[in-house]
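Take a look at this single chain, the form predicted alone, given in structure tokens.
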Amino acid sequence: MAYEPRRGDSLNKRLLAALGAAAVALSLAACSGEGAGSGTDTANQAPTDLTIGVSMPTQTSERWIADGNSVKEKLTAKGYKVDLQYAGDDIPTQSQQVDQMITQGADVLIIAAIDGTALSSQLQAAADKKIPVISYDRLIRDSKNVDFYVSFDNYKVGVAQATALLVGLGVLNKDGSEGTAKGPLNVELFAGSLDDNNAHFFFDGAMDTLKPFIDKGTLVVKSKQTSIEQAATLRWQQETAQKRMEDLLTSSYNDGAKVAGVLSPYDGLSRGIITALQNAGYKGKMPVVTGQDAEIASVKLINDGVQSSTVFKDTRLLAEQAVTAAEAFLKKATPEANDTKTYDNGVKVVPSYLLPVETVYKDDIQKSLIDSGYWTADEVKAGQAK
């Protein structure tokens, strides 16, 4: 554990502790020996001699557990050593974990950042040791030391969520043609955490899709909270979304008006929103609530007719792409990018590989999630992963 000065410590004690920590770091760096930081030619090393550091944000979401496990399994199957760490949604913890990976000689780093702007010093340390950095799903911002980005087409995720909301409301049909619902229909908007770059892409894609229907009055945001700052949910927390939905119902729907639909960018938020609606007396046919990540608890809710849809991002494919990029770097090659224009992190445009997404409604669960082996029929029925 890193030294943290306590109130009342003498200056000498602080200096001694700091010197001791520095000595330990130097010792670890000297002992690691085989990492990219020591100048090893990874192209001529066996996988068993190479270590990949994998930093994931949290274990409170099924999605990130699946990502971490999938990346580790695919790397270990190829013989690589893997240092997988979860940061508990705590920025200092993630910074410390990445520092440790660098110090202990990681040859490549795969990082899903909690805060896309909080790892600049760690990334500089990695660059100084010539350790490639792959930004995983969440773009790391404000640093030139991001070498590659693997993700899904996040703008299209937002488009898919908004389209699913319109389909659920009957404004559009699944084929994109005009539906029978004419409105006005009351909707509310939720966004992700502002420190996650993806949240902005999701919201932009959704709002570009919904705006024409809001402008002509088919959809009405009764709370008038239409900016991402108003709709944001810090750290993507379910409880925060539930509380905001409760507040919206109290402040904007105390006149007997009803919510017809809610744009939710993530299944965890969707479950919080649904709980708030149920506690407020919404039963039977629920308002249309969208989602993302095909978390098993939400897939059950979709199967039961409670949640309307989710956007499925197959983390197995994302993990596979991260492994492919890591291997390219280890072989001193350039990973294949299919987007070199979109993802500007504020300092550079990061070469990216983007994967497609799929909207899942109730009648898609069998084909998209069960037949593909992502979830089993028993897991869907129970709402729990086995």
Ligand code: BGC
Given for the second form:
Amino acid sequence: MAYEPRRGDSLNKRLLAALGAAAVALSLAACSGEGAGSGTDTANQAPTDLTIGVSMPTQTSERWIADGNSVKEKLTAKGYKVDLQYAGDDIPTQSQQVDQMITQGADVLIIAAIDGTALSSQLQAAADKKIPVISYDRLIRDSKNVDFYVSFDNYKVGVAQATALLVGLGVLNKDGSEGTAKGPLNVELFAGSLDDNNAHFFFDGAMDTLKPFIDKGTLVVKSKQTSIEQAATLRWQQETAQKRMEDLLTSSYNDGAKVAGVLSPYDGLSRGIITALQNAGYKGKMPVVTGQDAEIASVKLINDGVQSSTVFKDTRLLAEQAVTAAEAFLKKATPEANDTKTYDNGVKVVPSYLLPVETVYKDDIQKSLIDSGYWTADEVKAGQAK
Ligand code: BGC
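Could I see the form predicted in complex with ligand BGC next, after the form predicted alone?
In what comes next, the whole complex appears, and the chain from above leads the way.
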């Protein structure tokens, strides 16, 4: 790609440009990278000379739009250039976008992967150019070239979802004490996309919490589909979850038995599950359905008493951590980790910064989501972001 001088380009870049295209090509090969690339001394460069590549999985889910916007805003406010790309949940598109960020001279990469195992060659290319890679929310697996991980406590997300299911069913009280419901209560289980490392943490946390209640018969998984493979939802698609719920209702509940609750790991899936239940005649007091991400359409459903709960993960705080880590790398420092044991990506344990999560029931919407400025009261009422 032809070099076009831009305001803020380093003298180095301008001199390189003056050498002409052929010479640039030669020097690229020799010094491993166009643009600043982190092989160069980023610690002494102005933010305006540095570019951060931000690769997000999809715009079909609100949370990733919020993540992308927050990261971009925070970096731009500090003067950095940002190359933000969404991959439409398509693995080859994400690989190509990351490749392009590298060839165009990104100095740091922040990546939320679609498939956690599919970016090894891109990460090797980044490592060859000494570009630090921050895995954003979803751990990138099977590569030694993941330098840092920022996320939430994903196991605790699963524990929170299962606990919310138990509380919604009345098996437990909010304070953790035993509730009045003794069962047997029919529940069904949903998991996320198997290629997303988080899906396994969520399901493990949930199953560790639910298993004692399944073992003693308080909860009954009538379909007997209790493995993550059976419960999984490829690419976290709402329609796929709706279809599976419809199939479960037909195959396991045609004897008049009722579903009391559904473990759902993500609000989009929860909405698909709720639609399937409503189409099958459930109305009024709905089965207890959990969720994650505090998506506005689901917050409205919680407010209206249709969905039971969600797990709120404040993407603004995650974006902040990603920016802090990116700046540390640019200054050639080591970002501060608060977990150096949990996230083994198959090749190494990736130093991580994990944020806490919060369960939101109807009563918590005001304090957790409106007072914190995440959503406005009007948005909650409308079920739509402004
Ligand atoms: C994220 C969740 C999200 C899911 C689907 C997971 O990796 O951690 O917050 O609900 O992907 O987008």
